[in-house]
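Consider the single chain below, provided in structure tokens and representing the form predicted on its own.
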Amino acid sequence: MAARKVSTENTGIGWIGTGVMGASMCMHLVKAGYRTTVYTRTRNKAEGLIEAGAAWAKSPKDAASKSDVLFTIVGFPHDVREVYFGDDGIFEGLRKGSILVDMTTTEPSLAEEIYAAAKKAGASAIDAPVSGGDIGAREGKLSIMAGGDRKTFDAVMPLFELMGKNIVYQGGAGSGQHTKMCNQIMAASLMVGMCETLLYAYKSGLDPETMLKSVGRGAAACWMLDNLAPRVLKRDFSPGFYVEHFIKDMGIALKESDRMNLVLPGLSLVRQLYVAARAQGHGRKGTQALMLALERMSGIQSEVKKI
């Protein structure tokens, strides 16, 4: 399967995980005409895909048995391990020659383990985490960072192109996950900067929207200011990416950093701030809900109407 590119005529797609991003990503494949089989722990989260033409699988094993290329995008490393290696998991139904693509942000060592298990089973595996949140997923503009064999990456490129605009092969198994850690390290600092910028504007008496017209087009310009600052101004803390998942990602990055004898004090601080946000009940909100924790630390949460 990995020797030739995929097409709607010769490729059956499997998809496991239909959360904030996964459902939109899978929908692009369904609308492109790929025969798609979908599984998620809560079936009603897949109803939109089923209505659009996707078939339902009763388990990860069932999805694997019907797929030439099988995508996964679930929550935490333990979810990935269960989906792949569980009693009713992917490796119980995997077909020889098929391709596995894990788009979950997870541990690089787990990506390497999946790659080795797939190879042993006569299949191929790519780790391909993404960045761009719910907006990027809906618009098909995600950044996709991939690790694994180059020929496997090339084979599934037509599928990646339906979901993303910036698609880069990073190297061997686990390289995609290491690249995503770089992304999350940077994103963590940018998120704190965005929230503190809005707090400062509020307390100094500036109009935040007017302030952003200057700051958002200068040296501080970034995706956070363009996409998440407007949500904060509207007091919209719905998830494009969950706080609890961001904490997980930062934990993986710190674990890998410790293994490599790196010291990342900035990342350690940001993770603690997000842990505080989760402790305040914001774990299932979007990452921009860090603002709520910082408002509370400054003692202004009750007076804020619109920052």
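Could you switch over to the form predicted in complex with another copy of the chain, since the one displayed so far is the form predicted on its own?
If you are looking for partners or other molecules, they are not here, because only the chain is given.
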């Protein structure tokens, strides 16, 4: 299987996890004509895909038994573990020669574990977390960072190309996850920097939008100031990416860093600030809701509209 490229004629696809991201990503494969079997914990979240032609699997095991390439994108590392190694899990139904692709952001060590278990079962595995949020998923413009064997990566490339634009092979098993951790470490600092910058502008009496015309075009220029800052200024805290998922990701990065004897003081602080945001009831808001926790810390009312 890994030797030849996938095609709509020779490849049965399995898909587990049809949340905001997963449903959009899977839909690209279904629409491209791939015979697709889906499983997800809450069946009604797969209705759109089933209407579009996907078949329903009654368990991860069932999905695995019908797939040449099986994708997973679920919530937390324990969900990944359950789906792969649990009762009626993927490894109970796995076909020889098939390819497993976990697109959940999860622990690099778990990615290595899945890789080893797949190899032992005569299959292969790729870890391929993404960034780009719900919009990137819908528009097929995700950034996909992949780890595993190069030839397996090459084999599934046509499928990745249906979902993403910036698809980079990062190295052996776990490298995709490690790269995603790098992305989240950078994003964490960007978020706190953006919120503190907007708060300072507000408190010092600047017009935040005019301030951004200066700050957003020099050495501090970044995607966040261009794309998330305007949402904060509109007091739009709807989720592109959940606070609680970001806390999970930062936790993985800190756990890995601890293991590697690496001190990341910036990341450590930002995660604590996000825990504050969650503690204040913002876990299911977008990551820009860090602003609310920082406002509260300074005794500013979040009702303040002019920021």
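Numbering follows the first chain given and starts at 1. Predicted model only: the values in this text are computed from it and were never measured. Rigid core (definition): largest C-alpha set, two forms, superposition within 1.5 Å.
For the conformational change between these two forms, the C-alpha atoms of S143 and Q272 are best fitted by the superpositions of different rigid parts. Treated as two rigid parts, the chain shows its smaller part rotated by 9° relative to the larger one between these two forms, based on C-alpha superpositions.
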